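Take a look at this single chain, the form predicted alone, given in structure tokens.
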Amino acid sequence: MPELNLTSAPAHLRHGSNIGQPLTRRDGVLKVKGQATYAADNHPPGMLFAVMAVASISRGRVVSLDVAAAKRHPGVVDVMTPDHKPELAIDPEIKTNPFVFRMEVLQSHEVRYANQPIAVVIAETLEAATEGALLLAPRYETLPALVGLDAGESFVPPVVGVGNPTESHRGDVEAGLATAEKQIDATYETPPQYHNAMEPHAIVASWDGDRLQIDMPTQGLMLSLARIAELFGIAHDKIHIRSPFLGGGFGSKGLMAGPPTLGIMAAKLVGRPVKLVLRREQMYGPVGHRAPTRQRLRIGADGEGRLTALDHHARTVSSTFDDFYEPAADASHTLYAAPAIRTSHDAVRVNTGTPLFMRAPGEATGSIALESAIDEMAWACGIDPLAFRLKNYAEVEPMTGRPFSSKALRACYDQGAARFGWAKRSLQPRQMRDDAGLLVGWGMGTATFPALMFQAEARAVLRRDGSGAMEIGAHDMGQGAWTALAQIAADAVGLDIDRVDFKAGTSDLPDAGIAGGSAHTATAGAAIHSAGAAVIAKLADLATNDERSPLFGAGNAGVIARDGRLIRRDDESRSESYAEILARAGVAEVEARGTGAPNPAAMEQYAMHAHGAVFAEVKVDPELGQVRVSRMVGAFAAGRIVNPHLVKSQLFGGMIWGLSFALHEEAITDRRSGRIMNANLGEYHIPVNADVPPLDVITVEEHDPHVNALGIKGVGEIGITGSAGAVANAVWHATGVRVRRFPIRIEELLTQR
């Protein structure tokens, strides 16, 4: 593996801090360069390639496989099958956490949903193993698929999300729609999702006796590396990861699945390193996805357009074996002032790989719903979308009457507005066009995600000449983290960034928690800033108490640090660098250690969210009914900047994925065999080039200083939440049509009008 040169001076001038900077990708001449090295990239002396064999039914059992065919095959050094593995040290079927999910690794002959893995074949070239695995001829017994969202009776879930309430309420909904002059009463579908990461999920894994090395993508080291300590009997300290880069994840590489634990059983059976990378196909089953949904949505307003009621259920679905239900009608809990709010869920079973989170979960698929049925709203109540929103968003969280950022929120909606131009788009539907005769329509949604912590730790070291380093087990997965991290870094320890070594992306470095649920920058960084914090406390402590020091007497409280100095707070004519002080005290350096968590105190008094609105422009050609997003602007408000050129770039990847959640993306099970009938980037549409229209992003300036130390918000996921309902709605207004399955279809709005 190359060394990673994250420490380069940048390539142009800086005033003030290291963090708000819009400074560029310190990764970046290494992606173009090809220089980084992801997990495939890696070739130990001796390595064999794996390749899974898997299932073509979707229920049932194997009934045989011609091992013997597959081992003939030159080349091929080993099979492994259920009757033929390594034995791991606990059942996998066991959830020893919440954060735990049932895998299938071999365990038994049963079949429960199409591509799961039935045997892994071992070779020494990848065409060797991918034609042994085609050698294994699988024969079956063959059950009916449950397929769908009405494949079998339908049951209310224990929790949905992670622990989340199966139902809440607030208020007395039946009668608040009872009294109100005007309801809707509609049902929204959304299809189920597949995160489709650039690079799929891969392992290079190699044994030395009890020892293990592991080359892998992967959103939550430490989480990995104790799942595969528990599965494999063996010591946090005997294995090493390394995941400097990730090619995406969205979620699917947040836990540890079943095919990187099968290429570490395959490592084992052979006695050498082995290489497993799924196929694109093969990412549709094993390692996650987003749930399906039917969302019913009752609103009720009084006469001057005021909600008096808001009942959101959601039917969702999950594996037979397993339990992750979309807590999709939890995004009705914190945007609009409603009196009376339920959310409720129940859930199927059916012969599919357990969904698991995927970018914005629940947030995704239950905007949606409401953001199209808050504009169904206002259209029965003849107000204009924005409108009836500046009427109803909440000021406090609906649900809790905890206070959060609502002023923020109507900032967003203001300025989002001001830049799109709202204020000419027409009440009526179907009453624009352009030059060109195409149907123009205005549409907009809301957006909020949660503002999350978690918990991490971090390493600060300040080195006798002048540098310092920071080191942490971040996850890098596109996102800009070796960047904005290495920004908090920076500032943390009073430096310029080139003069920070970064650590980042291992195993064997302080746990940096979950690169997940839009937290990673506000975790780890505030995890940074703490033990930047106290590795400055120490070196003060060694100044202000020598007598030889210009900050001698001066005491911890009473120095700053800014530009690898030291500097009196009452005087700033007198301070000392960071090199003086520690070449006088005899000392080659100095550590500490820092952590990062949520403030329960905070959390129980705040509500903490992000906010934004999305609006949306199409065209539609009034014949063929074909849809295109013109434009789209979006404002968001997000605490703290860390760098406004990632988090741009965050947020346009977000309106990105709305506008595919609106019009692209499903994934289409054929109902006899529950078989994914698309599982390959040709025909899982998502949008290229041509589908992008220009998008504009506002940054909101916020100031929160109860979400953390630092002010940060995540924007990870914000991006997508009000932005698919932007583009449904801008649909309608430009058609009349109100399509309320998704992805929106041209035959839907052909025959509908």
The other form holds:
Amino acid sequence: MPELNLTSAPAHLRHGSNIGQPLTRRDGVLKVKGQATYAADNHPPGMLFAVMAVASISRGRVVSLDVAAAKRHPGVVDVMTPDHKPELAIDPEIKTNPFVFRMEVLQSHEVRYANQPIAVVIAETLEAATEGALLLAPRYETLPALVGLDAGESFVPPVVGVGNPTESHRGDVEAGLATAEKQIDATYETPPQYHNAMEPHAIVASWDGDRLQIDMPTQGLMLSLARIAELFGIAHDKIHIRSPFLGGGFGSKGLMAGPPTLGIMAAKLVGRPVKLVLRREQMYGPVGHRAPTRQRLRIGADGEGRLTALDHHARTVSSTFDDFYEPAADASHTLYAAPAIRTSHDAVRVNTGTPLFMRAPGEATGSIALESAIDEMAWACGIDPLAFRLKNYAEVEPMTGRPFSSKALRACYDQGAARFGWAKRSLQPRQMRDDAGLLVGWGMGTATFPALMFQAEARAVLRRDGSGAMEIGAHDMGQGAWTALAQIAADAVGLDIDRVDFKAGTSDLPDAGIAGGSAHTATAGAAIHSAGAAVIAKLADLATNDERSPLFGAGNAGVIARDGRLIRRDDESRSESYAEILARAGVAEVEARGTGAPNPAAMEQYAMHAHGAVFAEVKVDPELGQVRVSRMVGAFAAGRIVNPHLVKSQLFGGMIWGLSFALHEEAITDRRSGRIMNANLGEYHIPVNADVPPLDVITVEEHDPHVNALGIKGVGEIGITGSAGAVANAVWHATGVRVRRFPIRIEELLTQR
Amino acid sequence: MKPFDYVRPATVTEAVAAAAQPGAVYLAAGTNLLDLMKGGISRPDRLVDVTHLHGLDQIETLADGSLRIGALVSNADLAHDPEFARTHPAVAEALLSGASAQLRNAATVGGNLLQRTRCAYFYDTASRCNKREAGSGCDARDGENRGHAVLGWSESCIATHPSDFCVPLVALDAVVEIEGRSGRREIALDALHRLPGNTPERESALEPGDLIVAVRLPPAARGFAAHARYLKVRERTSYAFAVVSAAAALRIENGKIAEARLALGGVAAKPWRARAAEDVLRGVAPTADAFQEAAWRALTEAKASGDNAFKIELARRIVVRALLLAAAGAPARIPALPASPFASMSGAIHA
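Having seen the form predicted alone, can you show the form predicted in complex with its partner chain?
Now the full complex is given, and it begins with the chain already shown.
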């Protein structure tokens, strides 16, 4: 991989700070020119191609594979099967922590879901490996597949999401419902969804003795490295992973999965570098997905339209062998000020690959149900949906009673509604038509996502030539980490962004934590910020302790780092450049490390969430039932906005995924075989350009002194929450038909004329 | 992938001879065939690449006034031919409502006619499919089938033909010119695709080696230019096959319908010409009531093949709307959202 040549954007003005500037993405030109090296673009000398054969049944066992036929095919080098494979150091079924998959890496002949890898063919060419995989012609013993939300006896999982309690409650929900003047009891269903990142999962693995070189897109370099180290029984420092760019992750590249592990095993088996890239349909199984849910909401309200109780139960599924439970009901913890709230989950096991984090796991599924139910209650109470939400505005976190670290949701409602023109909405549904006679509907939803932090470390360097460096193993999956984190880095060391050598995306750099939970900018940013402060402190020590320096005697607290100079705080005429300080001290560079981590005391004291309000307009053909979103406005408050340009793009993306959730996305599972019948981008519908209306994003100013030193909350996932519900509610407002099964289908809207 | 021979014949005669061999298939743009090969659905021994044959990429008006479209004309070139779009607006609109811009740039007229069904069970080689493997059974019949046929299906097969282009073509009495081992012949497009019956594996009237060289629209087709539309309901605004579509064309004289043409897409194993509906429209005024009557006639024989009863009601409504749109007149320009119910939305900038 050549050195990254990140472009700057000299056209942009700076006003004394990098954070807050709308820089265009610095890796943009590389990507447009095709010069950004993605994992599968690497071709080390001697590389072979590996292709997985996957199960076409979803439950049973493989009884035979025609390995001989595959091996006879010209170009096939070897066939890895349960009977012929390198041994792993630990059982891949052992879950050493919640952040690992129990994975299928040919440890047995058992089949637990469709598209499970059952063999790997390694060949001189992709074509030969592909044909070899086909020639294996597996025969199976097939058992009846467990499919769908009613596949078997349900159970209450020990936890949902990552360590969330399965059940939570505050107040007496039944009493609240009993005394309510209005009650809603509604059940919503959401389908299985697959991440469908544009870049498929891919790995290029090379062994050199016990050293392992890997190119692989990952949202968690160190998580992956640690998993590989334990699976292969090698030390961390023997492994090097490069992941400079991801063609989307959406959660599916968060955990080390079976297929890339098979790529490493294949390279070990044949003693040559191996590339393994998943075919699109192979991504519908072993690399995670969003599980289906069935959610029942019971809501009570008094005569004034104030909530008396909110009961949210979610049924979901997990695989037959591992545990991930979409925490859908937890979406009801934070938004509305009901005096009594209960959330609960149960689950059934089905023959599916294990579900995983996907685009606001829990929040997205829970939000579309909650926002629909709140809308239904507003209508039952005869109150405008925005007025109803304001009436039930949570001044403190309803489930815990904790104050919010900051919450500019009211401003989001105000600014979003004003921009959208919400005040002109008719209360009654099916009242509005456009010039062409299409039904027009307006809907809204509240967006929420927790402001999370993980742990990260960064290393900052100041060099004698006046430049600096910031190193952190951060991940750019398209969100703009190469740019936003470099902006934070530039401010952290008081240099222009073009004077800071920002290094990220490889496992030999300090651990940046995981790019997930919308927490990467906050977490990595905090580490960068603190590494910068530490290195400036070291430099200041050099200057203020040296009597030849104009800063001598100023003390650590007495200088300001700005534009490559340390400046005496009480006398700005006295300053010295970094280069001069280092040259006089006779050192080539100074370096320091810093960490970013959640503050337990602040977390104990405050509820920390980003918020937003999304308003959607849809048009529906009154006779034909086809729906198209015509306008969306989202106003979001997410603390400090590091790069407004990139943040807007992320929020656009989230809103589009919300639209997609409401109207398009669904993995169609054959109810008998458990196979996904639309495992391709032609038939698994995500919005195309023609489905995406003009989008308007407002970032609402919000200062949060508690979440972290930089006041960053994160914007990666909040855009999908609220948006899906807003579109669904707009469809109701347009048609008068309340659809409770998502995505909303044409046939549901043919019931009226 | 499976190794195959690749031949590039210099003449149509050579092509026919090469493709008449067992295991041979024609390759034009490959927008469907390559996917079928990658998925192991089609495993040909020999590809006969016809894209270099001369003289098959012309759009020409013949002496008798019919329009002859070479089989290798791309979907995009045909749709964007101003004269063609003016004289056959419903066909151009149907073309532009299909697939994506990239696919339309590559896909050919002949290939469009012969594209395979989009039935998921046909593409899923682990499923039983009588069309893919004769006599193996049909897993779609009791499967996920809300998109499947409501007309002309059999217990052997409930798949639909996915083409948009073929729907107005069949309404306008298009003729297919075929070069085969025994020379040139022509058949009505309506006779090209077969209903499944007990032999869904036989999808067309073509014999081994037969090459479609052109599609011809008779002179009468131009007579509908003022009142012809294509309407397509789909699950996203672009790049999706029709749930149900309809082509409607009217020749209106003195306020009465002199002749009507109507065909449905996405409902059967072939583009579905609705002649009974055409008959009830002859000589009547173009009113909503008349169109309702026509819609009932068009779907009289419709029957759900699974979870798709809604398609029958949807098809009736689409017929009514398509006829209303046709009666209102073909637009001067093809809308930015071709064939969409949202074609009239202001601010629609994507095609």
